[in-house]
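We begin with a single chain expressed as structure tokens, specifically the form predicted on its own.
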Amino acid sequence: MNTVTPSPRSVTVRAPAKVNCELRVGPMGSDGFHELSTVFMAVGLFDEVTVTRSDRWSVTTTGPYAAHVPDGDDNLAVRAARLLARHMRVPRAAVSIRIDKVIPVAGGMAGGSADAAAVLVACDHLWGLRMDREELLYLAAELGSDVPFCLAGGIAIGSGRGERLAPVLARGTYHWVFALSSEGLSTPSVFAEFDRQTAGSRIPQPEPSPAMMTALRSGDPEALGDALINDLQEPALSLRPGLRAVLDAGMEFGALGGIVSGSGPTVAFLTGSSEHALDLCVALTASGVVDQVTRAKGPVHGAQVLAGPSRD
């Protein structure tokens, strides 16, 4: 006798933060966006997102950054759920979304993008869509340039605006320390500062550097530390001069490399081991130059189901 599987009531998904090991910014295109070449690494700092069937759309956020997350239709997680529902013509699609927020907001670590990726995966399971991964990645790119990578995870090269991904053959596990700021930085403001600083200069087409690719293939953290580079770092430092003292302190305390992640203000330091990362956390905290520090390793998987579906 055939049995009917009850409809899922809720699904919980976790999605990782990212660090840009390399971010090269090319000339601005006719669409007003810069061509990018970036090397993403997903790291073990996660937001957890629970999506539950409901009679109305809603989003609530818990955690240390909850006050900085919008609670209306402009929330990227809500936009992700609505986009998927429209695309797949899901009837009675309203859901309540709960975000347990650990990734900083406006910190250059793709916190909002991680939540959007988590909602795409969660709603795909909740509604029983079983979508093809490529179709989910297509929808993710409509939401934002970092969302596809938060779906995919691992290590990847991003091109275009960062949404076109190519996996990187890499070895090793890398231990990071992140110096977090209590106040975020606006990505458009950082790009505007980049435009101001490079006005009149010829900007080459961006591409991954041989040094970065060699370092990742070898699994050598020292080589990776030497290869870290971000064209948005100087603009971010111009807007937030105090970050330079954070970078200097991390390097003085023995980091293998330091870089502003994405558009900042998070500063990422690469270390040689878990013990080295712990020592650096202690030293940075004692120095008083950082608001908060945390550590994580990478690469890790992209958005994954943790719990559910629970049943009615």
Second form
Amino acid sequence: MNTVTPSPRSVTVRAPAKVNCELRVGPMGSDGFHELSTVFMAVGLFDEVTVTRSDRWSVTTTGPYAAHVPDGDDNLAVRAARLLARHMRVPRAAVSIRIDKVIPVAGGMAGGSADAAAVLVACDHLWGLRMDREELLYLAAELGSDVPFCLAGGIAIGSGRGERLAPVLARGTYHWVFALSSEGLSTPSVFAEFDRQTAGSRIPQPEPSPAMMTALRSGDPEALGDALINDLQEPALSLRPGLRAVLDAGMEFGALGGIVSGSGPTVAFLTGSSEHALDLCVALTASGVVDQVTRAKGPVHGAQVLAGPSRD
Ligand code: ATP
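Form predicted on its own already given; the form predicted in complex with adenosine-5'-triphosphate (ATP) follows:
Full complex below, order starting with the chain above.
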């Protein structure tokens, strides 16, 4: 007997934020971009993105950061849907996209990239494309260097601009506390400050550190706390000097390690347990040096369909 699968009307996907446990910035290539070596970890702060069939393209954002998210074709989520539709020649592809935004905007946690990854997975389902992983990763890299990792999740080494992923042997669950800032930092301006600070000095080829690989292999949060490193931290601190007090406060209150996440301004602290993370949240909130505090575990999965597709 032939069964006809009705096509879904909408699909919801959730995609995680990332923290860079290690971010080494290498020399600038001829394309004007620095070569990076980074160790990504996906953490349990998720944007939820719903795509619904429509007769016109649109995007709306809800949540505390909605005002900072573009509502037209500049939105990375819209660009992702249009790219996939073009690539796969999907007829009548228009969708309305709803983003329930939890990941801070311009916070160094790949919020826009998470939305793009979510839309690729959601539209793949909505349009019944069943694309293979490699092709989705290829399209993700076209959209931005952090998008492939938001698709993949877990823990991975990123090279190139961060878009070329390699698996990492890792064990354990890590408990993070994130000190969020009410105002974002632009990634290009942090790289420009990096260029200013390193002008005239020889920048070595970036590569993953043995200390980081050993820490992740052992699953020991103390070793990971000691191994955290970010070459964009000094530039971010120079653009946002107040972050130094945040880092100091977290370490004073017993964090195992603290680091500016990516290009900032979010500061990520590693703790030893969920109780320890809760205590650190309370202490940082009481200290008054932090705008907002949240906690999350990692690693978590990449972009994943959440609700079963609703059908016509
Ligand atoms: P990364 O860590 O990958 O460098 P980020 O987390 O610092 O990125 P995003 O939250 O991705 O920064 O936002 C960077 C800029 O991208 C924002 O200032 C915003 O104007 C634009 N943008 C486009 N689409 C989105 C989206 N869906 N969500 C958030 N920002 C978006």
